[in-house]
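Take a look at this single chain, the form predicted on its own, given in structure tokens.
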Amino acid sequence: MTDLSTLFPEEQAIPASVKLPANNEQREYLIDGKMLTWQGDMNPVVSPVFVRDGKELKQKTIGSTPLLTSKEAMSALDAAVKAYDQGHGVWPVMTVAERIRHVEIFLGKMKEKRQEVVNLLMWEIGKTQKDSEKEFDRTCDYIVDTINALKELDRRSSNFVQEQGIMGQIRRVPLGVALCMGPYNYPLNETFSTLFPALIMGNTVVFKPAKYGVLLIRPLLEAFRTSFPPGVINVIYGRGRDTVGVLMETGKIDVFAFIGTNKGANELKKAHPKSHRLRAILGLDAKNLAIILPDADLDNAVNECILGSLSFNGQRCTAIKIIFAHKSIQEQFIKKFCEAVAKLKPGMPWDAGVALTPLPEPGKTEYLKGLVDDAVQHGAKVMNEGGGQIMNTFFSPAVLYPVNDKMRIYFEEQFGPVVPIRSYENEEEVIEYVINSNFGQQLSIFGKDSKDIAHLIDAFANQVGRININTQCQRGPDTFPFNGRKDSAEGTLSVTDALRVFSIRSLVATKITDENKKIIGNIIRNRESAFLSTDYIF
């Protein structure tokens, strides 16, 4: 059992290379191409960092971002419909290859704030040393993906189509104003993987940061301000309520990306007054399951679902969030799963070789605790040595067996290291909890018999968005559909699909006549059309 009480490091114990500066008090925010600054109430940001000062633990604040009004979320949206004018903006009738070349910008100046915002990860969300930094590059390379796949778009569109005597381009245009939001657990990666697709297809956008993981935004502002036409990207922040609400109700936001709880999403849509004219592209709640079979490699089933149930602390939609072993392997199973948790290294974000990190929501570690609580009040037992003990921000991953529909961690998705098991002897029992269940992102199937995994196959299709064979849930690769159903997703998202959901079709056409073709040529030819293009994108 790890001693918990020497986790937290004094000051001199931390490595010059990601201690931040002292004063990261953050007064500005983006609006309309300039660079403004806030004189009101500031939001401390305190990081899961306690920091030992003798006896004493003190938890470390980090920084502090503006607390924005509705004035300001006002002052953005209205930046943002102003550049897109109804379509006719600079941004939205630029070339494609125009917009590729500000997004490379962009790009460049990201780059040379790597280590800035890798250390802001770990220091903001706890994330650890190398899982930031493979955020930060993982995100530079869905960038760089997106370029391309915009290319290979542009490519295709850029012929003409002929059918039943008439011909047309058919290309895609952008919708609008966007309102761009990520989560605190991927607060770069999943943000940036809507945010980008939405500008680069033409679209405005409001971008409000995540609630936590806010500070690491700050060295890309300058980046946002001279990469993008005024008014492209307007970055605002503060607390919800008073500033995504009054935007939503004027009926001016053309697509909302938000990723998050489903109940936070269904608030914001009913707010806007025509939801039918609102794309949403949702990435909501998720109770991934895994399913060990009888013939399952268990070496291989106990590492796949450590990774998928305790990476980053158990705080990704895509974890496994309930595992449900099959009664003749479940002892063995079980005994393996809590061997490999004991192996995990607790510590600070940037030591070697760390697993588990402090959990960054104020909070997270008492509803854990009421979740394991309530588990063992209806029959369950915590099976690893020091599972669920508790120090300031930190929770020792629980791993809890048997669970059952009485519990609350049966159905809620607990989003940190709580790990329930269930046994069960019949596939039925699996395939019912999967077809009631309110979530529908993904599964893992762990076995041999080609025919089982087939009948579940066959089962789950139509009931989660993606089925893994002997591997955890993910969301990679990018170029892959990343979905769900029911109140887990609303959209699909891909390198790929992200470029379609941010934008619409739309096409010009005529009927084939000599006329109409030298009409058409002459505006090819003079370049008199933005839409109209042979242009062939290297």
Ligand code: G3H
Second form
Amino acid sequence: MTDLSTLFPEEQAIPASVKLPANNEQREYLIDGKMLTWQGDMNPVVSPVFVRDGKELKQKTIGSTPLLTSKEAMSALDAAVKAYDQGHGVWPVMTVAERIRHVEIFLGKMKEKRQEVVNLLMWEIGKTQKDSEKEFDRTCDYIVDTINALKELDRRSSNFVQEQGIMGQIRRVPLGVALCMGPYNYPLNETFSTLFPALIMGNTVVFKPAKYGVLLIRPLLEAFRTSFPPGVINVIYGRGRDTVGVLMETGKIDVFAFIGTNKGANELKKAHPKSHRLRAILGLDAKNLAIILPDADLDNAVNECILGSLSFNGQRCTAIKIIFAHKSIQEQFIKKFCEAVAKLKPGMPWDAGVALTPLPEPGKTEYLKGLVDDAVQHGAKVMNEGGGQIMNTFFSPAVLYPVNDKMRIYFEEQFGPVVPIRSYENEEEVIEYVINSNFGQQLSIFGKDSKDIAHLIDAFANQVGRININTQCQRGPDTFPFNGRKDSAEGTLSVTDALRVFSIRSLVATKITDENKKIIGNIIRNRESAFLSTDYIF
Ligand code: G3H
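Could you output the structure for the form predicted in complex with glyceraldehyde-3-phosphate (G3H), given that the previous block was the form predicted on its own?
Next comes the full complex, and the chain you just saw is listed first.
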């Protein structure tokens, strides 16, 4: 059993390179190109990290952020509406090449803030240094890939098409004002993977950072302010119920990009008075499962299921959240799985080789304990030594077996380090589970027999968005479509899909007559229109 009494560090043991500046009180917020200073109530930012002082553990308060009200949220919306100006604003009519230039300027400035953002990721959400760095770099790469995808799209749209005596040019144009909200587990990456496609397609944006992982946007505020025209990007802070609901009620939000719970998404969508005018792109709940077939390579299955279920302590929407192991190998699988769990190093995000870290959500360890207690009450056992041990915000992974449909963990998305395992005899049992689930994001199949795997692929292809073979569930590569069925998502994201989601096609068409050809030819030759043009970016 791990001794958790020394899990949290003493102040002097924290490396200087990861220490945060003393004053992290953020009063600034960005509206209409102006950095404003908030004088009202503040929200303390509490780290999941505690510091040991003798026998006492003290939770670190690392700063505070503005608790804006509906009034400031409305000003942000007004600024975005003004900047869009019914599609006639500077930003929506700007050429694609110019918009790309603004985004490149931002990216250059963002890269200078890597260390600050990475440190805040570690302190605010407890993500390991390696994963925090990966999140930052992956986000920068995503922006570069988005630029390249847009150049490609622009090249393809510069053509004219001729069909049935009609000629036309089809281009993608912005939708209007976008509201972008991300999740706390990827507060930079998942937010920016909607924010930047929205911006680069010519929409104006109101951006509200996630519940946790809020301060880490602060180092980028000035870059936002100086890289984009006023009102194109507005950043607000505060409680969702005070700030976001009122924005939706105005009916002035055209695109709603949200990563969170389906319940939250539903409520916000319903607040919009004209639902047909609202385009929504949602990444929601999931209960991805792994199926371990009798002939699976157990070492690989264990490695992938460990990554799948416990990377970032299981706080990924794509995490494997339940495992079905065939009866013939269940015992061996669980033994190997528990041995692998025991090797995962608990510690602070900056510790070398650390895999398990404290959890940022208040009350999360109690919630997870509730799930484990409920499962135990209904007949499951904690299979790994020390599983479910708690030290303040830290929860040791608990492997539960056997789980059944009486238990909350069987259906509920734990979003944390609890791994429920069930054995099965007949594949139909697994298929039933997937069909009856409210979620439909991904699953993983581990096995060798191609016929067997093919049978399962066909059984699941119309149930989930992605089937992984001998590989954990995951979003990447970012060029692959990322979506889900049922309550798991609305719309599809990928580098190219995101450009489509935040835009609509608009076309100019005419009958092919000499007169019309002359008009179109003049417009193009004399560069009389920004839209109708054969120019493209190299
Ligand atoms: O939380 C959900 C993320 O989109 C998962 O992304 O599979 O790359 O960790 P990931």
